[in-house]
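The chain below stands alone, shown as structure tokens; this is the form predicted on its own.
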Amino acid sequence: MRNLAAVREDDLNRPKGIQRMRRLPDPKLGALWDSIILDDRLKAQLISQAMLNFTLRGKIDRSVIPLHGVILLVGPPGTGKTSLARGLAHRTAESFQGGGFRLLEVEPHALTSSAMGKTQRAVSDLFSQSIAEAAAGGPTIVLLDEVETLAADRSKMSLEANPIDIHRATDAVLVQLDALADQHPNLLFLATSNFPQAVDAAFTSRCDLVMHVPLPDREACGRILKECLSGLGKTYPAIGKLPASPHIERCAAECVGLDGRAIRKMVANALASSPQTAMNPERVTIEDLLAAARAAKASRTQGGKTP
């Protein structure tokens, strides 16, 4: 297990422009991977694509297969794309024993600026210096959350808010992706977006895999709900009995249309269904869960934010 000193060392040595840096594999990220309920075939496809990046790209000329080392996860907010990406980084590193992998997490909003030219320079420096230097030191995985911030669709941009600088920033991302793909086959980008229509088509065309992470179906809703209740059951034993209720499937059906995050928050809403239940969560009932699920869906249907 990594100690606090090791964590601080990573923080001190992280490259400029990187929000967080981790050594891989990291069991905590493995737990994130397990917590995201997604079709096993999709998870297997993600792992296989990531593994191929590190086994094939250094051996095959890009004129044969033009891999850029980019996987893009798209889908509604709350479906677990970022957690899935972090977990994928762990699982990929775990597949290569002794590989010395690292995960770099970028904060895209920290790179944007209202000053002309500064966003472009910040993006160029991030890729050509920070990320390139990390990749030169060993296998590297980079998380680009909300990638539309860095690679905005230039065809849909307004003529306001420094459009030339935003265009140039997107241009810089594309140029750097091409350069890094040529120079560093041991580099993999994991990008996420809640708004794939806002991502520039030239960026999407460079992705080796674009995967849609869907809202959970009825079966997945049931698995998320039961896992959440079972976790609560470790502290409140009475709640741990609810997954065995013959009515739990009704709750799962009511959750269809909610994302995984909303389902877990819906359970919290059920625990707050009354002052008495809030004081003693073991009082929560299936009916409380049903009512909370209906309220959450009604809020979404009426245009409210997911609870």
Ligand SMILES: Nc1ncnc2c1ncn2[C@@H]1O[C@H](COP(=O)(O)OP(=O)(O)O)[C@@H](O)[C@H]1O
Second form
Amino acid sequence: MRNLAAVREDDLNRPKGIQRMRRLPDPKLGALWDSIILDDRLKAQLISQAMLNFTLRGKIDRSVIPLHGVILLVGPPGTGKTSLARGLAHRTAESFQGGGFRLLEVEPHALTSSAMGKTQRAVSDLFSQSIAEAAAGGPTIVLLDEVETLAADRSKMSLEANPIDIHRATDAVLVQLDALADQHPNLLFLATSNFPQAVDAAFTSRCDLVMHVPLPDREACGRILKECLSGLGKTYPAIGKLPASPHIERCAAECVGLDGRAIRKMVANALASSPQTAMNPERVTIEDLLAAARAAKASRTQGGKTP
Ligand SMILES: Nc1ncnc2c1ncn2[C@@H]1O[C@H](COP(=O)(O)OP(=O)(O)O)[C@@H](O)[C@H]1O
Ligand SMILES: [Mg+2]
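Would you mind generating the form predicted together with the named molecule now that we have the form predicted on its own?
What follows is the whole complex; the chain from before opens it.
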């Protein structure tokens, strides 16, 4: 009986626009949270805001504090926003010792349709049916990844370039957010955007916290690089020794300007610096890392083109 219900919930009965449903806490998401290097104060602020959502909203009238249950993470691509949002869902559930929390992941792109009026309808159904039902069943966290697709800035839209359908979809999101905020204090949206200027101002104004996730600074670059090399060291012990090299700080300095994803990919590029190293990654050197970091930065400053 229980198994059947689990299968239904996770796979068969997945409503349109919901990419994934999972029970929280989920230790894998905890590991994801820990893997993202970010100022501890920012991480603590995120956890506190998410906790407050579930302690306060059921008890305090919205005329006192008009919380909507929305946290928005904005920042350049590759800075860990999606990972942080998933990890935060886990950490929040963990703070309430489970409590029957669930995480729904919305796939905004699956909702947009070329047929006029369909997107608005899909958005309304998703919020008023699927999400409302989940929230009625227990504490629910919803990941709205790349929310600019759903809540696009209406003031910047030309009707030729952007179909009126998207305009209506943004309206639908706002209407539904207000309705859900009223009826479901056990609901928290975690939204992310790489392009905050593309998110509708009325959406941003409904967010209880907008946090800017920055590019890693010099120290954070060093920590990401070292953790990446140590992770590889579990399989390739010689790579695990590189963080102790006296030249590792030069590599870290060379990474400033790259996002966290780019730093980890740069390490893969260094492992691919020659066919011999690719066949035997333990041959990678600090010089390979320095060269790969320089190349990654150069391609970035030239708008993605390699020099
Ligand atoms: N601050 C960071 N610290 C460590 N790793 C990071 C960081 N930012 C990004 N990464 C790496 O990049 C990957 C992609 O991050 P993601 O959460 O998808 O970023 P975003 O949603 O901002 O584009 C992560 O899984 C992680 O490996
Ligand atoms: Mg993302």
